[in-house]
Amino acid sequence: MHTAHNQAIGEATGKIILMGEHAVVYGEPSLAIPFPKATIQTTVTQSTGPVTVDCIYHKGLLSTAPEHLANLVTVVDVSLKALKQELKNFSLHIISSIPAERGMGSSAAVAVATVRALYNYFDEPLSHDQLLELVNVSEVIAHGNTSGLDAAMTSGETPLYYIKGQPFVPFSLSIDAYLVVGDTGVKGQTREAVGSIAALMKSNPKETSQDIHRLGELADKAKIAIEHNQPVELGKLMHQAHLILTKLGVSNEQLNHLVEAALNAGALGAKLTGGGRGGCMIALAENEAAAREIAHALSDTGTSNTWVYHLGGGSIE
């Protein structure tokens, strides 16, 4: 088959949740948005013989990549199938800054890249839809059930308002205001976080069904106050959240240390993001000097990394 790039190049960028994490579970609304501080890069190259990959997880043939790969291998499956194309004669190179099992969306967004970069490089042009199908079924055979969620927001620049089995709605970040993100270094526990909600459900359900409630209430409220332009309510409404996250088990000391240490530095709220039991927390700041301040403190506090971010004028560095 004749290819008409010896290279080519897709991208993808992560992915933070800011309200809603757990509840969207139970029906309640969470809102993400797309964060393109953390970005993915899968390269196509020309070579001959086997499929290979090189990545912070795996350095050789494809086919012998571990198990916790099996989205990749599953991606670049369906993608040559949708192409036509053979499984040989191009080597892969995944470099990423989205740290892995953070809630940042990373297994998506390698897909996202490299679905992009294969489609690049046989020189065929893709659909938005056509890419999120072929993520989706990547993710489902990967992971299981999907939202779909991570694969829209890695793959698009739009945040969005998201209901179970309700179509994704787009809302406008137009909040002026800087979002520090923590990481704690730690792998998010979620199948924990959710397995402590589902035995509160079971033993005490009239209470953790309020509570639930009340976090789809504040991601509806939080989205009122981004369209708005009110940070201080938003930062009100993220802390809400955290206490009501802590509550139901989904927190724990670390990421409730870094919480305390954003707020002690001037944060307007602060909260964990994501599955939980690790992984990231977020904090909101007014402004960029704010947002320094924070990160600064958050370091001190232990985070392995942290990132700041212009809500609502795109990036800074």
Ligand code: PMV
Given for the second form:
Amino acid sequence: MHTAHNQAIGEATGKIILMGEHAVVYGEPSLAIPFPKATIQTTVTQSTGPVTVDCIYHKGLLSTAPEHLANLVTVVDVSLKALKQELKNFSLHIISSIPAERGMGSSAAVAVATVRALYNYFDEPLSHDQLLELVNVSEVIAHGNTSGLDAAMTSGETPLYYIKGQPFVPFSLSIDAYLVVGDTGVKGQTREAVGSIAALMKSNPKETSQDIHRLGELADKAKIAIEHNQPVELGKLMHQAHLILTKLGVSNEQLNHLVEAALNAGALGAKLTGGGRGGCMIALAENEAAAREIAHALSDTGTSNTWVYHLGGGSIE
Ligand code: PMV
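Mind giving me the form predicted together with the ligand, seeing as the form predicted alone was just shown?
Following is the full complex, with the preceding chain placed first.
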């Protein structure tokens, strides 16, 4: 039996889907990257009595946490069972800069950070596969089905190419460009957006499957553009993807305004990211100065937050 530390920390990052959202549901490829500019940290501290949690959504007993913290409650439960430990005598403190329900993977990230913190606290080794298993089991219990993309992205450091049902394929982010991320400040509506495409698939199957397939082709081309350091080409592909996603009804006015503002401010391309109808958009900039200009234009147009991220060296500013 290992003795617990007095305190232990676990961390995770956000994620951004570059290309292939929605199409991935229908077996087409997608590209996603870890987003280390938005992070989450869970601290486990020794205490006595029932487990408490301190985060922006809840301060008090874990057992009385609100419904939208179901994933946290579940991941703690699943992890303690695996660790053969009891649900008592520690507190959880969670600090996050990943906005919730914006397609940045905050739910999986809180689970990743918490599993890591608990394993550190109880001084047990944790393999990457074990971590993914625990996070995915909790995500399925708390949210229903999941592709596993968020768990993989928020726990790793590698960009991934993903086709449903196939292993994740790491790819190299060898593109010298900047990504600007704009948060509409409004929760994304992934479930509704996925449902509306499913409805289109029924009412207009031929055209909808063509559009979905085209999104997959764009994701494949984007991977090649990234690997060959072709920012201008990548920007064009992103723009085309946004137009198709809009046609499929998963964008909204606010996202379209931000995309337009980014293009007017000199972006090489811009699109929504994730489920859409709220959440975040991304824009590609050829250099840092251009990225800052785009970020300003986005703030002026109405974002709750913007991030500028250097894709090339994977460096964090
Ligand atoms: O909004 P997010 O980051 O959960 O992304 C949803 C991605 C979709 O392709 C729209 C749905 C899915 O399950 O892959």
